[in-house]
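This document opens with one chain alone, in structure tokens, the form predicted on its own.
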Amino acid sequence: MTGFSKVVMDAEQAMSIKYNTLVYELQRRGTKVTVMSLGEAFFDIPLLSFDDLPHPQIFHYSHSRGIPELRERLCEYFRSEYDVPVDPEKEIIVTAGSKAAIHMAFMAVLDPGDEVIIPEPAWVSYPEQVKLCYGKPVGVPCTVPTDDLERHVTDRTRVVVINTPHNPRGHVYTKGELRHLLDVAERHDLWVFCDEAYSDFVMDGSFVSLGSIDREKRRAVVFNSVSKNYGISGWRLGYVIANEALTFQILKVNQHLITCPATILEHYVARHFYPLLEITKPQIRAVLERRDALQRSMDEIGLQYLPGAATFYFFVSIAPSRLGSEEFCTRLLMEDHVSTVPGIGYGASCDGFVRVSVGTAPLEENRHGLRKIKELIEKTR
């Protein structure tokens, strides 16, 4: 029998996608599910005109860095919103989703056996992407503060990867925390990969882009997502910002794996960039208000969660349930038709949690889901 790659055999499914697939299957059979597992916010987005897009260019390959018009819009936005200087010709690549950008960046900097430090709870794809690049993910337990990450650096460490605002806990890294990580990177000759896919889901001015501190991008590699911030996750548009030398290495990988993002979608977003922001920004504010209301609801019914104030996620404790997070989420979905994501998918130290997303369902449906989580905890304590 023909064999399979060991590195792929050893990789895990993305836990969030695994459970969302179960949701889709239940919905196809007509089951009503309270969806608190999807990693996106549902916005009311009108379909803007495609009529003024350049024809016939939209049917053909685009520049492998992404069309110049979209790169320029994104660089303008980063300068004006986050005080990050970006050269649209040399320091940015538009990709088919930021997930692909992160993976290609790992490919560009890792050799077999190199280590990547990943604070837990970690977005589900970081450790598996590292393994798929023949590297070694080093998960740091969720109890370890940012100031202590340096203790996990070895002579094989190449990257520290963080997410701010954070999926799944909603934490926003402070300027002091980011400076500390850059200092560690300088001392040990490391990259800091900073996934900022939820940057627009911070409305209180607390968000700091790593690129605004490391303005020459000596250590900083920044990833962001058109898909998340514009509520168009199915369009798979993201980007990476890095120095010219690293961007060129990522570009080679991009050319061999993707060639370019979908040209028609690049032109659409470039043409309607600011009108889309005018549509989505107020809806982001409404999602954050819903988050605040549901945080109060959890406090009222006694659900515990890790602290955080941004995104549309909570990382909710299931203690004192006797169940592991996978069994808990499976029972919650199959018995109560409420979908969440097991905490074990976010690291070995996180089996006592579930990720709850409040971006897709209405407020009362989310409250219903939270009550069902509390009831299952009590049933299984």
Ligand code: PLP
Second form
Amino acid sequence: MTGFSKVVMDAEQAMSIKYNTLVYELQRRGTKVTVMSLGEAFFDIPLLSFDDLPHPQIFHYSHSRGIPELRERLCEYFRSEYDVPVDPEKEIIVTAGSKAAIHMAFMAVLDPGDEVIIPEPAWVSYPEQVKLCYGKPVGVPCTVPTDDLERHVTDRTRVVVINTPHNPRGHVYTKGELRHLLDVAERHDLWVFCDEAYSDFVMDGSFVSLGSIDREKRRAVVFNSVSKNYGISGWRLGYVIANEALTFQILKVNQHLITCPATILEHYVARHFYPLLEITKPQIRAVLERRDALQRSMDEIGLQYLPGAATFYFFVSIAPSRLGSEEFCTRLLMEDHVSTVPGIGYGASCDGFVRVSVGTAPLEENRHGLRKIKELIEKTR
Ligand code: PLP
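Return one more block: the form predicted together with the named molecule, after the form predicted on its own shown previously.
And the full complex, kicking off with our chain again.
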């Protein structure tokens, strides 16, 4: 084929989006699907008032760092909840989702051929984003502990990217692990990108933001979003917190790509920031309780999964099935109408797993899905 960039042609589709598109197609044809593939939790959220948002400003481009009111709310939240000092004028950019924020940050720090260390299972977009920046993703197999990541550093390494709480493992990085990564970064002059999109999906208060340890943000670059914590993924509002110098480089990318996020939505979230939190916090708790109940169900029926207690995901082992994870998920979807995401999308070392999300379906439907996974493993062993 000619006329296309080789780098873009070689990029994979996001595995989770690919399977969710299949789900939408089945649903459009009237098939009832047990959905365990979506990357969000569904909350019951009322539509709060748009009436008192500033008119006509909402019609126009806003500040390309994001409107000051929203930056201030987000920085207050980071200070009070996670003990991270953030200057709303210089150390934060609000953009069109944290996915875009992470990509822009890669653009700001990578030159062609630079390497990024990505522990597996890895969120589906990190390797492809690195490739789209002409960089080289270095996937580290899921059996390698955080303490051993340093062995994968070369003189081309620029970034280590982690995700806490972790999609899809549910693991929360400890203060010790984060400190260790910052030490590695200091020794080898690296950035640590810390994707904290699920920061409020932790029941026991164990969440530590990387920014609370590296308070000057010498190495830490933190990403977050309203998509998961506030349950409004469709509004595409995410943000990056970094030191002033890096923020300025990312700002230029933001200005050339999107100018600013949707102004009206920024005003809505800034205006209703605390009421929204009051609405979503108890619902996050309910999702985590559902997670606990389903973990017990998996133990009862003998499904194995990687350890972790946060978020609404499980990374479930399909051993001893002889199917690869893509074939497994396709059969599960087409024959049993249960949707999950193939582990191979999370790295070469993860083909023996599927990602199960318990954020959207009711408890009993999720239990039904788990039983179907177990049955398909048994049928194909
Ligand atoms: N990071 C992780 C780990 C995610 O799972 C997702 C969404 O699925 C994102 C980032 C992107 O979220 P958004 O672009 O909606 O802020």
